[in-house]
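As structure tokens, one chain now follows by itself in the form predicted on its own.
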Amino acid sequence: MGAACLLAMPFADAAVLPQDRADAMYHSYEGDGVSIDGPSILLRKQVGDKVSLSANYYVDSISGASIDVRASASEYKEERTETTVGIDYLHNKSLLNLSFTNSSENDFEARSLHLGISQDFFGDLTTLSLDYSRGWDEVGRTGDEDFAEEANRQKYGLGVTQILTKNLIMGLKAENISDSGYLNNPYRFVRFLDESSARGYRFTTEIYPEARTSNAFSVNAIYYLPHRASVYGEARLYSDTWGIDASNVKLGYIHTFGDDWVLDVYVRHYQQDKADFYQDLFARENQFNYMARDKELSTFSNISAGVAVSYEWQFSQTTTIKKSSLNLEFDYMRFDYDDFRNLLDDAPVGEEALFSFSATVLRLYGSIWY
């Protein structure tokens, strides 16, 4: 299959160092009044046979607000910088990764260490992987020097590869994460009935419970066609202790033209059901122990569909750099809410249209392997 498997989807990693390699990236995202962009940059080294070290730097410039926020506060504009270091160590047909993530911006610290292992069977035709992150977050607001709050964060992974023909490949996982401590976001509001005020309702804080589990199963696979193309496919069911049931199916298709250029597109569709706590207006301020107006914990759907082109050099074995490629990749995706409301359409309090909106990624890099 050769360059056609870069842009095939995600499973586990095989007994197998990665390879030294350098990436540069720049992306950028629009949608729902925000934008966000900047570079990122990753390098990878072996050392010697057994051990590969990784650094990446990521940078998140981030102006607007979206809806939600629009409607009871003004834009702003804050940098988010995400610097992580991993180390990959090879033992026979065991593969442990190590990893710490850092991730700072003016009102948010989170901090992350990830404990992976992968293990090859049966001819190497199954591979068994496991693993493990923790987080802490720090959760500071703008303005006001005394809010502190602390999150938690615990996440297991348990996932199976298995190579059923020569030309199907198939994965299964099971995640399970269990988050405790402040859990919302502290310029987020509900809003609630007032006849007293102008607009006919007024805002207060959002509550939510300090601690939430949630479990995840996906399936996938990756089918290898003649003329060095594959159509590969994943189905996920998510549900949590918040009420919260989703799901997304997606399906893809990578094509090599020549031995250089790949292109691969793909279409997803996602669909969740929302938290219990979440309404669009409540009747009173203080109406439930825990209330929310998030609308990424509304009722709601998404698809979305990419495309993808690489082009890949390829040099000599002898050379420093053994090989070359540039990526351009491009996702559009739409939203739509079927119980969150539009708080800046002129209509009786209740009766505001339902909110949708449209988001595009561009991602560009170019990567090299020495």
Contents of the next structure:
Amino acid sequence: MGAACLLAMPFADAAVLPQDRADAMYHSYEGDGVSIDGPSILLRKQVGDKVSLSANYYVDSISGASIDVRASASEYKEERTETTVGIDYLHNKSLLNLSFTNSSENDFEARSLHLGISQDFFGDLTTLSLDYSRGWDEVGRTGDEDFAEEANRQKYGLGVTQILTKNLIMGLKAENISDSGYLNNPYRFVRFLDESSARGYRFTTEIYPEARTSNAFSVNAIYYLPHRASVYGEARLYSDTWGIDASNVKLGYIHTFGDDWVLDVYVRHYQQDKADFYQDLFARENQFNYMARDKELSTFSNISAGVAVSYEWQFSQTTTIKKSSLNLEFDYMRFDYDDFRNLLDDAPVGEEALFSFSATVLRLYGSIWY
Amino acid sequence: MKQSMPIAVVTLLASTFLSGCASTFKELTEIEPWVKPYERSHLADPIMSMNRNPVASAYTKHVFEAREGARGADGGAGGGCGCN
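Okay, that was the form predicted on its own. Show me the form predicted together with its partner chain next.
In what comes next, the whole complex appears, and the chain from above leads the way.
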């Protein structure tokens, strides 16, 4: 089952309508015994000089079995389809964005509405943006027709982008997200000691709190270097009411070769501390009111490195197609868990090897501007 | 209680956008910039955008969100130099 749907992204810069463009992407993720791939198509078209319409169609085709599934269930296949439609409206120095996203799986339906407004100040050197999103999830469980749960999601965002010099842009962003309802993953289990069992432990259903509120703050900067290159960085701090504290930092460098080739390389590091109710192994069934063994809630870190290459064709501004590009992006990721053990390891209960895995991500897409 | 503060902040800022203070608002939007419009050629270059490929950025954000506990405030804060 996929995570909650992508909350709609404001595909926009402030005070000018986004450029008309079309993108077609093939994406692929391979890691931890799971393969996910599919297309993503984005179309954007201006109507008059005040309105821009956009539509995005996205598919995840999932097959294989992650460590959670390999330890307690059988391999599976499923597909998630996500559709977003949006409208941007420009009024003087304000840009309003409204979009609706629907994400559909055989056992999970998610709908979300996004409203954003951005405004330029101080001679267009400062852009202030406000975002509000609301999401409604319907959670099912394959093979259990009586299982039907719901969750609601709400997000407030505040962002500032500041031009500091003719070569430096800096951004600050804060987001508060609140979830309520059924927030478990219905396919994940906790394990607890049971000497009567052959393995020495048994599984039982996870129990999550029915509310979660998080705050995230990020700062980013991008600096123009001589000979048409740039260096950029981003850092984020995160904390939530489940006890998860996290931080990540990303550094990247963009280099151009002639007018046509763009090379982008980056590294990113992420680390988090576990949720208060997470444990790899509980002493007994129903030991606490809330119990989870979801590795996304454990203490872990990951490091990723990526490279992206683009080739651009520039055409005349009077032709139908003004510019096009072909892009290939590749990422390598490594996840290391501090308190999530590999249950496939043949070792005494609670002494199994700590789990780790690596993954590769590929994005191949073409874009045209018209 | 934790939700009430962001609601208040958003409401305050939204009301600044939408109501009263029209003249102050106009002055703020038309202040003399210290980086002149003709000095923004570097800033207008696509290599200075944190989100120059929206389809790829949205996908990458999704890849991390599905595998990490943290969510929100990633991927840059929109905006730009208004010079497409």
